[in-house]
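Heads up, the chain below is alone and in the form predicted alone; it's given as structure tokens.
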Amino acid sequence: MKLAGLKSVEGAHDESAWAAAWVPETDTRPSLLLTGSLDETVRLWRPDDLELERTSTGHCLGVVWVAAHPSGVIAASSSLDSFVRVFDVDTNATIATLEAPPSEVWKLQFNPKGTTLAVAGGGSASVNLWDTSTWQLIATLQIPRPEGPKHSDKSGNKKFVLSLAWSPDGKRLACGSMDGTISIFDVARAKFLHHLEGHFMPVRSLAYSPIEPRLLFSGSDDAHIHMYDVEGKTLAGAMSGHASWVLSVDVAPDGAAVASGSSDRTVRLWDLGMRAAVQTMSSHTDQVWAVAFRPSGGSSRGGRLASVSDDKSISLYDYS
């Protein structure tokens, strides 16, 4: 498995670039690359060329996070105005406006089927799930606290999610927390089942396997990668190697394979065959906040991943 570099874009955006998705395809157009930035923009790109298709706009602050829907009509994006925008690809045209209170609004996902948007709700140590067909509110998940000295912090600031990862099944959600501790829910039936530890630092970004459901990644401002059984709440290894905060991991479509964007300005590839990483890009000169593979099946052909960064640039990689 390797990346080799495509074509990297300086001034993608006119600020520093926070969020990055992969739009599906359909009937009548390729898959997109999404990215979100301080800028306040949306942008939209060609997957092969990373030729500019439009900017969506509509938020008053920075876009902090960007998710697609399933169909690949549809898409949203989190700002710093506690905002989530939900708006047609193609058309730019505001399908709903869902407010949250200030810092509430973090990451974003929608659910394998397209039916549930999750939205981490930040300071509030919760997370809120959409119904996509009402926009209606349908369940709020409350981070409970974790047992022990180590978590016997009473502001509660602690528990801040900050990322969360929807199990390919959809059954379960994943959500990571600012005290190291990640929360899996059984979302049918909206409860808490478990903890999983081993990160001390906020855990950053959260990636199911395609390929291995019970498998789930995390990347955390300790700067390690841990893999977890999430169904035997077990640690089932751990990578290190970035220099400083890994602030995003995602999952090859192949599953062999796990991306990681860190603050030390790199992009790494590891091999979880090896637990060790294979390859280091180079090609941002300030920290990466978001990577993603692009999901496989359609007519797409060859792997792509895609990275942004601080430096407003966007990276797209050949993965084979």
Contents of the next structure:
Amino acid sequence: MKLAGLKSVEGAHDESAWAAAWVPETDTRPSLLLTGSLDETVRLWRPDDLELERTSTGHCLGVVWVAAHPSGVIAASSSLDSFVRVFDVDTNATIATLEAPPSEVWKLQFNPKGTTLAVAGGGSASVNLWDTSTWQLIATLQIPRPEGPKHSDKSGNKKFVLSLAWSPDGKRLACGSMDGTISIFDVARAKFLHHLEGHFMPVRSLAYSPIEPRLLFSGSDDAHIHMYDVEGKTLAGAMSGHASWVLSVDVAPDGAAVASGSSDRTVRLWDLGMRAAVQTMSSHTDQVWAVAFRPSGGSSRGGRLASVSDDKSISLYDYS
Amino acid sequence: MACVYIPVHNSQEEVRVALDQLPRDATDILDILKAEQAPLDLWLTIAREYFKQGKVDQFRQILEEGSSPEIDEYYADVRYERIAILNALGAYYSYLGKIETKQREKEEHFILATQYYNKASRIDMHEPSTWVGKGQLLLAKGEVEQAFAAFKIVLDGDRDNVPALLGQACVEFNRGRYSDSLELYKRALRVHPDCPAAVRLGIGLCRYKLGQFGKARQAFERVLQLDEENVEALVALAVMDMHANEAAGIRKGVEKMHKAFEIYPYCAMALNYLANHFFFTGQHFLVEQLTETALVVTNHGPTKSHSYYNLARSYHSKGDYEKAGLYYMASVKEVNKPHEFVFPYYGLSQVQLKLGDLRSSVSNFEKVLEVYPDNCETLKVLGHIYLQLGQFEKGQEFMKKATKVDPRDAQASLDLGELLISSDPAAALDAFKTAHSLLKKGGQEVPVDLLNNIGVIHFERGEFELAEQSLTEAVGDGIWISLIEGKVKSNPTDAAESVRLYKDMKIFTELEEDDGPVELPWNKVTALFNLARLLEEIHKTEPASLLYRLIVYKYPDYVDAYLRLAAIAKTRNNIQLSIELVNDALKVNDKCANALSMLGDLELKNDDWVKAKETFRAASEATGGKDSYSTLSLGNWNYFAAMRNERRNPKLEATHLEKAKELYTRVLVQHNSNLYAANGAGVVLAEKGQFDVSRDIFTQVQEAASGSIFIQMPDVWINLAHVYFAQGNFDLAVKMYQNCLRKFYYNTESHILLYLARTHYEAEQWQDCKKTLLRAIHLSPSNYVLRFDAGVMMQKYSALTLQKEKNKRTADEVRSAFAELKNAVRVFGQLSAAANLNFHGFDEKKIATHAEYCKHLLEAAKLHCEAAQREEEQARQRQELARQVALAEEARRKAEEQRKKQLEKRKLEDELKRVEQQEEHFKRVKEQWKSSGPKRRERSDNDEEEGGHSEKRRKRGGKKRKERGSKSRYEPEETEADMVDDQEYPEDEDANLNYREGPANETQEQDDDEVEENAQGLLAAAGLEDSDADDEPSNAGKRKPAWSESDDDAPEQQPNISPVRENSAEPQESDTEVIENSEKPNGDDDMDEDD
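Alongside the form predicted alone that was just displayed, please also present the structure of the form predicted in complex with its partner chain.
All chains and molecules follow, beginning with the one already shown.
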């Protein structure tokens, strides 16, 4: 397996680029790359030349994360002012603005069927689920507060929810916290199942393997990528190599590799067979906040990986 | 059978005496000799026969009788025989003297001998045989030069006198002139080809000394042909056999020695050699017996020296250094000059070295070096000793010489490298590499230590790939390779148990179950540890942890491995596990200062202040106060303690600061180049407001710290930036913060971003400030202080913008201020909402106050905004108007120009016409000659008038334009006047601010008693922020100084420096210390067994 740089756009945003997601193709257009930045814009790029399709504003403070609906028609973005904006990808028309005080909003992701949008709720230690047809809040998955007499002030922050990931079947939702724990929920019953431990620093990114639905990958500030068997509640492996925080992980559509972006300015490709980094890309000059594989399927041929960085640039790679 | 016939006096008869049947009692013979007045030569013959038969007493009896005064009288004219008898006696006593070991008897013998010879000389001064005898005596007495003179007298008379020749040869031999000696022996042999074997022995010895071993051997063999039992020849041959240095030769040699020993058990030489042999075969008992015998039978200095040497060596090898030292000393005493026999000096210095008497050792080694100036071993040993004596340069000199003497001596290069390692790593690396390639070329196995050292030096120089190569080569093949490559797959760990990942040994037990025991040879442990350390450094933490665990699994006493595992766990923020691992290390050694220091750090991280202090104390005591790390930690502890108390107790703070300063100073006294202590001292100074001094200190520390990969001191960068900040040098502070972030933290440290934001804030760079804060929030989302600060910043910006004089702000600015205000309201609103849920622990009321204030401001801002919009509208209209006017003017100007052009054109045409008319006129004038002049002048006047008028008109137009311009300029003045009314609002706002300040302060007063600070009458926000800090939820020790604290205060205010405290003492130092300790190259000093 191999990554090959295709195209880099310097100054793709006016400020640090923090978020990236692929919008699936529709009947009328191919899949597009959606990026969000501290410059309060969400931009849409057409691969492989990364032509800027559109810049959309509408957020105050920085854009934290972006997510696209599986249909490719709508997308959502979250920002530091704790709003989620849902908009039509092609027209940029705002469909809904979501907020659930006092929850902040961090990562968000549509479930595989596209019926629910999950939003990591930050300090509320919960994940909010929104119905994508009515845009009503349908459930709040609360992480149980640790037991013990004095968890009031200090421990309150620790379950701060940063990241989340839907299992491929949409039955499970994993979310990662500041204290390094990963919580697994049964979505249908809106029930907390168990924790996965191993990290002790913020888990900023989670990704399920699209091939093996039990396999969950986590990237943490402890510079490690962990591989968990969610159902078996076991730590299947730990991969080290990044020199600083792992900010983002994503699993390749073939399930054989994981890409990671780190504060150490690199993008790495990990061979899951060898459980080792097989390639290190150093095209970025600052923290790499997001890496995203283009989902397989559709007319677009060839694996693509996109990465965005604090250095305001976007890079596109061919994955094979 | 030989007989002598004693002639019967006065007759023709003879008495026949069979020589082999001499009577036991010599008196019988003497009686006959005396009675028959037998010639003296018969006396001598019989005496000699007795001597030959070993009957020494009879021999002496006869000769003494034969030299008695009566005989002298009777045989007065028989001179030669009398001399012969005296000489025989002289020779006999010479011999006795020679072999006598007791000094007194020896001298008595020599005196007797001298007396006899002198008596002989009195009979005939010139008798050669007497001189020969005298020469022998002198030789025996060791007076070589006089012996030479005696022999010379003989040889001058008869140059072929065999005994004299032999004597002289002996003299020359003793003088060390072997070729001369050889010549003399040869001459003697030519003169007297049948001379005894001893002559050939002499030849053999000469040849041996001359290095002609083949011929020497022939000579010795010839001796043995002549005299099978010649011990000297046997010994000599044996020595030669042994020196041949091959098994067969040695065996033959030993056999010969045995034979010689059996023939004559008291030959010291043979004894020594046998002892030597048994030394090598390890039969120390025999060595002692033999050498002791040898010592008894000889008093020949060199031989004795040899014997002592053998004994000493035997004890040396048995490890009895005291005895060995004594015997070496005895051996050395027997040697006059080291040149004669240098080995005991070597042995002696070795023993002295072993016993720690370095100086004596050095002097003896240097004596060895006098003899063998190029002896590598000696040079190396001297190098090492000088190093131990602290004379590094001399040590290196010797080592370098050793490597030069034998550039192919890998050991020398290796030693040189070890010597240079601490002073000059680059040179050491070169030496090691030389040693490495030499060993490789020689097909020898490269020692693990060497590869380890090479690896470590590369490591220290930051050449990680080379280091990895060397270290991988060092550890060679083993289970660890598959561990590094991740080929060993352990059964998945239960996620709940993965918390204790770095203590998990399951993987090894599983391996043992599957593939048999896991091996780790002891000599590879260090290299493996270093390899693990390297992997850790290049962030391959997992394999590194496996290697550490392997080490701990096989060697549970390896403290450093526990500590590294603890450090990994600590880096990954698994404090509990880290503490457990440190405790494991402490179980091995509860006085391990490194482990204790680390434990202290961990306890500090756990907010266990009292415990941490105790632990640091214990660490300090464990090393008798010499461990600067624990002292530093205590200093930091005091510093933190001084800064920790939010409700500052000035007295307590001062005490703690003073204590901190004292501790830092103590470290600096011990190690005047300790960067961390210097940094600490700088922090204390800065805390006291001495910024210039502290800046100098920080700058120096920063420079010093930039050299090594193991010294990572971001703190000093931050401190320096803080000082710049405190001195108002914001640009430099910003640069410093940014560089620090980038260089040390991969831009991930939100605290520094906060400092950066604060600097931007003070510098009123609002956009930079905002972006910085947003970045910080993004990095550290659960730090609500950052949000609060962002809110305050936006509030401040908006307030400032709205307060600006109207003509100094743009509508855009007002609009963005308005937008920021809205954001601020939202931020405060969220914080307020979250406060209910105890997310962060801010005081709800204060947030509410802020929120309200912002809302109020927002309302006010709406007016501003509208005003600004209105103004903008007006401005636009004005612009539009101005534009239209300008357009109109332009159009007019163009029209004017057009007209002017037309005018000119017309004028030109007119002119032309006029010329034509004039010409026509002229023609007419020509015709009507008299009446033309006045008419023409009139016309030109007219023309002039016209031109002037047009000019005037143009001027008037210009004036008109000017008037317009001034009018349009006037308009803004009018609007300004309008806005004067508006200024009420800002005033109102101020009033509001002040109004709000009241209640805010009140609440604060209720909260805490700290009135003074609030009495300063700050902006509401400032007061609020101060009190917020009190309630701040996050680490009490690491209080985040929100920059808004000093909202309106001059930057010199003390809290400005407060960020320093957090970073002044990152516990990371402990990691470095562990590294350093563990990476001391494990070269062993193998200098005690060079033999």
